[in-house]
Structures are given as C-alpha cells and as structure tokens.
Amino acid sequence: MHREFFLKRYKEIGGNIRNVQPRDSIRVNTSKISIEALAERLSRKGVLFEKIQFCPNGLYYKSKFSLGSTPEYLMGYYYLQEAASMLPVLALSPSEKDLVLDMCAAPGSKTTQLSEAMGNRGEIIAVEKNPGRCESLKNNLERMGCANVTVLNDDVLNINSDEIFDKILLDAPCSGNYAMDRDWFEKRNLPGIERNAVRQKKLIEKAYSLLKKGGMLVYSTCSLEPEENEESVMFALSLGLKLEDSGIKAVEPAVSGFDGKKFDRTMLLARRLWPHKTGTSGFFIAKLRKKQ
C-alpha cells in the first residue's frame, strides 16, 4: 500500500519513476592532492573514473575493490560521497572570510567539503547531537585535514546566539528516498514524513535566528516528499527569507504546487534531483537569503 501511495504522488510531480542504483562516486580533497594526481594513482590500481559534470572535484568510479580501504583514503585524499550530496555546499559557496554553521554535520561529507571550499580558512561550527556520530565526524575531519572546524556535540536547537553566522548549511534529517534503500517503500508512511517536516521547520526557524541579516542559508534534504521540501521552504519564506538562484544547472526546478496547494512563484529557483532522471540519489536544494 505504501508503495502505491508514493508512486502515485511521484507520477503527479516527477513522472513515472524506475529503480535506480546511484553510481559510486568520490569527492577529491584538493587541499591535499590534485584530481589528476589522485586519478593517476588509483588508475594504476585498476580504478576507472569519469568526471561528474556538476561538481568540479567529483568523480564517478568503477572498482573491483573498496575505495574505503586504500592508503589514499586513509590519507584523506578523497571522501566517498554520493554525487547529489555534493551540491548543497556548491550552492552555499562559502568563502575564507565566512563564519559558517553546519547544523546537522555528521558524518562530515559536507563539513569537510565546506572546509575545502574555504581553503581551510574562516571558521566552521559543526553541530552533531549524537555522541557516536560526533566521533565519526571528528575522525573524518582529522583524516581530511580540516583545521578550521570546531565540533559541538549538542542539539543545534540549544544554541541561543542571535544573528552571528554569515552562512548556514541545513542538510536536514529527513525520510531519505527509494534510491538509497531498497526497502524504503515498506518503511515509510505519510505520518512519519509529517513528523520529519515538523522537526525541519523547527530547524529552519533556528537557522533564521542564527543567521545575520543578508546572510545565506542552504536548505537541503535527500527526500523527495513535498512536505519536507517545498512546504518547508514555504515556511522559511514566511519567516523573512527569500529564495535565490542556487547556480545548480541541468536539473529540474522544485514543483510549483502539490495536492491543491500553490507554492510561491520563486519556488522554481529551488532544485530537485530525481534518481531516474539524474542517475543519482534523490535530493532537494534551496538557497535562501535573510532579508536586510
């Protein structure tokens, strides 16, 4: 029953889906090694590479062995990262002068990407409330050589400082999507999605309070559900944030309406990645600026 429910809604907003296995991919840590030098090293071991067109440091790969077991991996030359998840940091585009908050940081794929994008300068506060996941985050930051990150083991909703961050990344806890888990349809239902959406709105409200006027928030999920994406962004707009062009090309815009609801006309500036159209995991990305 769950499968039929989701397939029906996806057909309404994204077309007829099909099962997709996202391609294996890595993000090269160019603060330690060039893309060409890493590709040459791993090619000698029989690894085949193809450039990810939408991510400058991203490579699809094929390998007969795990790329999580190489000396290059242990030295922090790359991060095993799904291609679509590289896009939120590109949309945020942090600089070496920024104070950045990563609200839900573990295990660190995007935190380490933020650090690399900032040239290991500026400052990143990476928040993770789960102690075990916090240790994974710290290990990845050390492996990747991230020197500009402070880790805070706490619920980000407990942070009380007002309007201090230049940029915030909220890669929100969400329902995931069918390309990530073969049993996804059996595990998910609408009440669970609605519970996630309540939590996401609380996180957006907290992000708004922590963001400087004129500052930038990138909100992303690996969910395909409108309740967790477009409707969450509509809540963000009601607080005083406005959508801007994410700079992400060659993927579809967010949906303009759903289930009888019409979304703000600027919603088309947000982006959706459908697995059956992109060959990636599902993803949603919105770039929002706090009004002056």
Second form
Amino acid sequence: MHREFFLKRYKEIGGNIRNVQPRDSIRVNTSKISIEALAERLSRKGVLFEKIQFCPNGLYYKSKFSLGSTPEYLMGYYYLQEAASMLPVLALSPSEKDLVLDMCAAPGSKTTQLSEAMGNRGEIIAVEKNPGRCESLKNNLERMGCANVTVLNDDVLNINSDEIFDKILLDAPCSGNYAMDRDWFEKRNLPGIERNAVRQKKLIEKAYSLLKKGGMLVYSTCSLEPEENEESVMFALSLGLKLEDSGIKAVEPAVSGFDGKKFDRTMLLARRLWPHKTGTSGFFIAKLRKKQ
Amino acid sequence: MNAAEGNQDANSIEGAMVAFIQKIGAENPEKIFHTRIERALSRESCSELVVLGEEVFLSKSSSEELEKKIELQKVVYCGVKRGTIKDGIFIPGPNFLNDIVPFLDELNYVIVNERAEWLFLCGRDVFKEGIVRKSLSRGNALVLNERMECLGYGKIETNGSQVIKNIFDLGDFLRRERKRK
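Please could you give me the other form, the form predicted together with its partner chain, since above is the form predicted alone?
Below is the whole assembly, all chains and molecules, this chain first.
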C-alpha cells in the first residue's frame, strides 16, 4: 500500500521512477594525496575510476574488492561517500576564515569534506547527539587527519548562542529514499515523514538563531518527500532566510508546488536529485542566506 | 578545556610522550619531541595540548575564544588527536607516529614488503621474511611500507628469529568500528 502511495506522488512531481543502484564512489582527501596519485595506486590493484563531473574530488569506481579496508583507506587518503552527498559542501563553499557549524555531523563524510575544503583552517563545530555515532565521527576525523574540527556530543538544539556562525550545514535527519534501501517502501509512511518534518523545522529554527546576519545556511536531505524538502524551505523563508543559486548545475530544480500548495517562486533555486535521472541517491539541496 | 583536564597535567603528558619516543630508540627524545611539536603547531595552527578523558589532542588557538561563545562542556574531540594516555603511559595514534617519521634515522624501524604490510594491518606480527630494510636496537620499532608510510609500531623481540610484535596498526580504525557495532 505504501509503495503505491509513494509511486503516485513521485509520478506527480518527478516522473516514473525505476529501481536504481547508485554507483560506488569515493572522495579523495587532497590534503593528504593528489587525485592522480591515489587513482594510480588503486588502478594498479585493478580498481577502475571515472571522474564525477559535479565534484572535483569525487571518483566513481568499480572494484572486485572492498575499498573500505585498503591501506590507502586506513591512511585517510579517501572517504567512501555517495556522489550526491558531496554536493551540500560544494554549495556551502566554506573558506579558511569561516566559523562553520555542522549540525548533525556523524559519521563525518561532510564534516571531513568541509575540513578539506577549508584547507584545515578556520573552525568547524561538529555536533552529534548520538554517542555511538559520535565515536564513528571521531574515528573518521582522526583517520582523515582533520585539524580544524571540535566535536560536541550533544543535541544541537541545546546550543545557546546567538548569531555566531558564518556558515551552517544542516544535513537533516530524514526518511532517506528508495535508492538507499531496498525495503524503503515497506518501512516508510506519511506519519513518519511528518514527524521528521517537525524535527527538521526545529533544526532550521535553531540554525537561523545561530547564523550571523548575512550568513549562509545549506539545508539538505536524502529524502524525496516534499514535506521534508520544499515545505521545510518554505518554513525557512518565513523566518527571514532567502534562497540563492547553489551553483549546482545539470540537476533538476525543486518542485514549484505540491498537493494543491504553490511554493515560493524562488524555490526553483533549490535542487532535487532523482535517482532515476542522475544515477545517484535521492537528494535535496537548498542554499539560504540570512538577511542583513 | 585545557591540558589539566582528566587529572593529567601538561608536564606529565609531555613526559609520557617523550618516554614513548625514547622507547622507540631515540637517544635525544626531548629534541625530537620539541621539534615535532613545533612543526605540528605551525602546520596546524595549534597552540595547546588538550586532554579529554584519555584522549590527547593538539588544539587550535581559537579554542579559548570559542569557549567564551559556546558552551563547550560536552567537547569530545578538538584539533588533531595525537593518541591516548592510560595510567601515565602514552599510546600514540597515527598522527603522532607520522610526526616522528622524519626522524627515522634516529629511531628503530622496519620497512616491510607489500604482503607483510597487509598482514600487519590485519593485526599480525612482522617476521623477518617480510622485512626489506631495518634499523633496530631494542625496545619498540616503527613499521613502515616501502613508500615510507607509517603503518604502526610494535615491540622488538629477539627470541629465535627477529620479530616485531604488533602493538598498534592502522587496522585499528576498522576494529574500533566493529567493536562499537
């Protein structure tokens, strides 16, 4: 029953979906090794690579063995990261002078990407409330050699400071999508999605209070549900955030309306990745600036 | 958030780090320690040694400024992790080991072939068949691959054929995750 419900809504807003297995990919840690040097090393072991067009440090790969336990992996030369999930950090584009907040950080794919993008300079505060996932985050920071990250094991809603961050990444906890989990349709339903949407709005409200005037928030999820994406962004706009062009090309814009609701005309600046169109996992990315 | 946290003072932590370098064969461990720290400080813009629980970090200079702005009492990681300290003994992590590799001429080490590299990363000891080059006296020794990348360290054992008994290797990253799950 859930499957039909979701397929019907996807058809309305994104077309006929089909089963997609996202391609395996890595992000090279260029603070430790060049892309060419790593590709050369792993190619000798029989791994085949192809550049990910939208991510300068990203490579699709085909391998007969796991890339999650090679010496190069253990040395922190790369991170196993799905291609679509490399986009939020590119949209945020942090500089080495920024104070950045990563609101829901574990297991650290985007935190370590932020750190690399900042040349291990500036300062990142990475927050994760789950103690077990926090250990994974710490493990990955150590492996990747990140030098500019402070980790708080806490609920980000407990941080009581106002307008201190230059940039914030909110890769929000969400329902996920069918390309990541073959049993997704059996596990998910509308009440669960609505519960996630409530939590996401609380996180956006907190992000707004922590962000400097003129500062930038990138909101992303790996959900395809409008309640967790466009509707969350509508809430962000109501607080005083403004959508900007994310700079992500060759990907569809967000939907302009859903279920009889019409979204703000600037919603087309946000981006949606449909697995059957991009060959990646499903994703949603919105770049928002706090008004001066 | 400072070096005194976790009932460890900066001097005792530094002393434990120096003791580790000495055990790995250095005749002048203080010199290596101070040179290493100074290099790391300038490379990573770090300014202080921080202990959180049993974990030792070199942290960035802006930590104190941040502390004024955010409640940081739940900090569990900051800067670059250098290792852990248990009962006054410093157990280095990969970032500390990489920092002392430039002083290899003054330390015990073995360089191993690809097969021995893989076995060592799986937690196994190093046997003489896998050793390509070595410089050993007594105590502990760094283990490196033929690209001069540090894989970990172990204890030199000379009963019969010479063996490096694995104490720490990079495969620990995977074992920690498995243990956690």
